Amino acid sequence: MRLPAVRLVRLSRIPYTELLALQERWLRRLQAEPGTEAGALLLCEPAGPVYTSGLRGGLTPEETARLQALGAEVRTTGRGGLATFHGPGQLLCHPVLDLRRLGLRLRTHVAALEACAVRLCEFQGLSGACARPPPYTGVWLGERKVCAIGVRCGRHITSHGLALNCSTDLVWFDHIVPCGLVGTGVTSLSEELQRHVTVDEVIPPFLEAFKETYKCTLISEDSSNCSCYHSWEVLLEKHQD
C-alpha cells in the first residue's frame, strides 16, 4: 500500500510571523483543492521571543503590555489553548495536513503529535516522557512540560502544532502561566540531559518519529535560506492564480 506523501519544509531560524504567513498559504492551497494532497510539515526555530494566546485567550491587555515591555512580541492565534511562549532554542512544528488523506481525526492527530514528541524524548534517552489526559495536553517529564501542543482544524485541515523546548531560555515562561496550568512547570531537553541540545540535533529523530507515527513519507523541500523561502512564496502564489 502506497503511503501518503507529506511535503517537508524546513525554515531554519525565522521570525514567527513568517511561519504564520507560510502556514496560511498552505492552508489556502489545501482548502482550494481539498483531498488532492496530504499537505506539508513546516519546521522552524523562532528567531525571537514571542508570546501567543489561543482561542481561549490567556492574556489581558495589561499582561500584553507587560510582556511587550520585556522585548517580546505578543500575538493572538487561532489555535486551541491559552498562553504560551515561543523563542530561540525551540522546535516549532506546524503540520498543515488534510486529515482525510492520512485517515485521521482531530483527536488522533493530537495524540499523534504527542506520540512524536514522546518518541523524540526516547531517542534522546529520556524514557520518562509521557502524554497526559486533558487539560494537560502536551508531553511531560514528571511535573514539567517539555512540549506544548495547540492545534486548529477546519474542514479536516489542520494548522499550528507543537513547540518542543530544546535549549529554550526557560526564564521567559516565568512571566506567564503556561497554558493556564497553575502549579506546573516547564523544562527543556538541555535541562533534562544537562548538555546543550540544539534544534538541528533533534530534527532528524523527530522526522523519523513523524513518519513512523503518521505512516507517511516526507518529500523534502529546501527552504532553509531566505532565497528558497521566497521561492516557496512565488510557488504558492502561482498555485493560487
Given for the second form:
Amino acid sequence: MRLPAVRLVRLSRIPYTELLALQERWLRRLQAEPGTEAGALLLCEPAGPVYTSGLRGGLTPEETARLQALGAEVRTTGRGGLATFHGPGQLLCHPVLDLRRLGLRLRTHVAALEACAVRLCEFQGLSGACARPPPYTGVWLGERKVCAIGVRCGRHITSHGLALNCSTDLVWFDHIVPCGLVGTGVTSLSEELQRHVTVDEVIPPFLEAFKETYKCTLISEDSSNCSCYHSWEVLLEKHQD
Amino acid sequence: MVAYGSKIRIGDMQRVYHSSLAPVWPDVAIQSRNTFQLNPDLAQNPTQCLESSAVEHGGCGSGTIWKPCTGSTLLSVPKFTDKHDWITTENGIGPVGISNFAQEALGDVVYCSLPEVGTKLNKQDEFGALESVKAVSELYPPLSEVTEINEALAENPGLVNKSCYENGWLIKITLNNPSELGELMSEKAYEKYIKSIRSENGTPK
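Right, and the form predicted in complex with its partner chain of this protein, after the form predicted on its own?
After this comes the whole thing, all chains and molecules, with the earlier chain placed first.
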C-alpha cells in the first residue's frame, strides 16, 4: 500500500512571522481542497527571539512589555498551550497535515509529535527522553523540558507543532513561566550532550523519526535543492507511479 | 428518528419509553414527528398509551403518544453535522454542542473560546474553539445567529466532556432558515457516519 506523501518544506533561518504566513498559505490550500493532499511539513530555525502565547493567552500586557524591552518579539497565536519561546538554535516544526489522510485524530497527532521528539532524542543518544500526560504535554529529560508542543486543528487540518531546543540560549526561558508550568526546567540537546548540537545536524534524524511515526513519505517541494538525503526518496516516489 | 428506549421530552418533562412499546407504535408515527407532538397527558401517566388504544377517536385516543400539532411548538431531537456538532431546536432556537464522539476524541477540555451574543455565523467560518491541553480544535456552526453562550464553561470547561449533550452545550443559535436543519444528519445517520470514519482509519479510537 502506498504511504501518504507529505511535502517537506525545509526553510533556513527565517523570522517567525514568515513561518506563520507560509503556514497560513498551506492551511488555506488544504482547507480549500480537502482530501487531495496529505499536507506539508514546515521546518525552520527562527531568525530572532520571539515569545508566543496560545489561545488561552499566557502573557499579560505587563509581561509582554517587559519581554519586548529585552529585544524579543511577542506574538499571540491560536494554538493550544500557554507561553513559550522560539529563537536561534531551536528546531521549529509545523506539520500542516490533513489528519484524515493520515488516519489520525487530534490526540494521536499530539502523541505522534511527542513520539517524533522522543525518537530523535534516542537517535542522539539520549535514552531517557519521554512524553508526560497533560498538563505536561511535551518531551522531557527528567524535570526539564527539551521539546514544547502546541497545535491547532480546524476542519481536520493541523497547524503549529513542536519546538525542539538544539542549541537554544536557555536564558531566554528565564523570563517566562514556560507553558505555565511553575517549578519545571527547560533544557536543550547541547546542554544534555555537553557539546554544540546544531539544528542542521538534527534535521535528518528528525525526518527519519517523522516518517517512521506518521507512516508517510516526504517529498521535497523543490527537488533541485534536494540534498542527497532526499533525492533517493524522490526517485522512489517516481518509480512507484 | 427517535430510537425506542431513548429519552423523549414532553413539554419540560422527560420520560423513558421502554422497548415494550415498540410493537405498539409503528415507525410511521415517529416519521411524522415534524407535524406531531408528544401527548402531554402521558407526562402524568405514561402507561396510558398501553391501556387505551390509539385508534379511538379517529386516531387521537387518550393512549396516543403522538398527536397532530397545530401550533408551532415543534420539538426535535438532535441533528448532527459532519464536524461532530449537534443541534436541537425549539421554535427555531436551540443549543449547539459537540457529540460524545468529539468530546472523547478531544480529551479533557480546558478552555472554551466562544463568540459574543449577537454574532452572525456563516457555515464556513469557525465560531469558536475548544482547547484540550496543547491542542486547539476549531468549531464550525450548523448555521445562524448566536443568542446565548454557556457561561458555565468559563469556570468549568470540563462540562463539555462530562455532559456534552446537556450541561456542556456551547452556544444557542436562532435558525435563519429552518429548512437547513433538513441537511443535517439524524442520530442514526450520524452513528453510521462515525462507524465509517472508524473503519476508514483502521485504528481503534
